[in-house]
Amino acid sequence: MLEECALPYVVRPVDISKGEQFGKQFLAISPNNRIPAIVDPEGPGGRPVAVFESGAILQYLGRKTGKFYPREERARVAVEEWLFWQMAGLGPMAGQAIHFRRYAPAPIDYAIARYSDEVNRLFGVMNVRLATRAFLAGRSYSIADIACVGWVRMAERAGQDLAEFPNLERWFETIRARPAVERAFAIRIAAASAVDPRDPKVRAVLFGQRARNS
């Protein structure tokens, strides 16, 4: 979203395998200690304001370019559904299958097949949805189909052959070649390609949190 609407930044990346997500600093910014998460230094009124949660990025980011979220209401409607049901479904849903599939010390059957099996499902309303429509809620790209690509981007991490579902292959296919989209993909970050989630100590990090209450 920041390339496609030409706005300036600075990564700065956060180290989730050495708990950096759990520092006061960053919990000030993002208090579910997840990423992603933005600072705006020109924010409403001109003051600085922490924005967490993607599909929350994604809306103050419209909002405040007025690019890729209409303001018409029933465009934004259809808009909202699909960012909704990403955040609800394609997310949580993808990232369930790539754990089990990838990350899990032992494999689980029933967990691999519940989550392949169910992201498959979604990739299929997917499909039918862009079997009419150029994009996620309609004519125009949008927020909902910024959303949604980078899981898609990981089909193949999450068991899914994009071959079976043309209609997503063409919207992924076209999605990538936006220049922007290129630019975003070529981001790399050093430090992640350094992880490695087999580690016990990383994965106590990782995967073995619990409530905290201070």
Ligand SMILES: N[C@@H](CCC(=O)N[C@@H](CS)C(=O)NCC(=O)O)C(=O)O
Contents of the next structure:
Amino acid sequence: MLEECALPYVVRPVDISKGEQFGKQFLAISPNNRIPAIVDPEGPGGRPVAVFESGAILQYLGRKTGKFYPREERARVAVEEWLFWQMAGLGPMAGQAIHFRRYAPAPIDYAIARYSDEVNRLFGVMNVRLATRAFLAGRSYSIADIACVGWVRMAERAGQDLAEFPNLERWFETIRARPAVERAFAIRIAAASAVDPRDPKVRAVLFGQRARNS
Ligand SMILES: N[C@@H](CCC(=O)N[C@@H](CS)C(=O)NCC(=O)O)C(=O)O
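Right, and the form predicted in complex with the ligand of this protein, after the form predicted alone?
All chains and molecules follow, beginning with the one already shown.
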């Protein structure tokens, strides 16, 4: 979204494998100890604003720039349906599918099937939707597509073959070819590529998290 809107930005990596997401400074920005989060130094009223949760970030940037988030109510509600559909469905389910397929200490067939099937179903929902529309919310590319594309890119890891979903595949290829998306996909963050969720030290930070009361 930052690339699409040609907004100036600086990437500040948070190494979640080392527990940097629990740092006081980061928690003040993102109290759920998750990336992504942004700080806009020129927020509302000219004062800085911090935003966490990718859907909220996309809506914020869409409102700020007037891009990829239509103002007209009928168009906006369609964008929001698919944005929330990702936040509540595709993102969490694909995340679990990848976890149980790649990171569980021992394979649990039931969990692998449950989450892989659900991603398969969700891909099917997109595939049907995209049979008659160029993009998820309709004719125009929007923050809903931006929210979903990263997960479709991980199809294989989530146990899916895009060839099974021709409309979704066409949508993915169209979006992937956008120069801003190419630039964004090309960003390599050294810390992120070094994360190995099989490393016991990393596992101790990332998995089995329970409530922290301060
Ligand atoms: N619903 C959140 C999900 C964010 C999320 O799960 N981020 C993961 C990395 S992809 C994270 O920061 N994990 C850190 C941790 O588990 O401590 C969003 O869309 O922003």
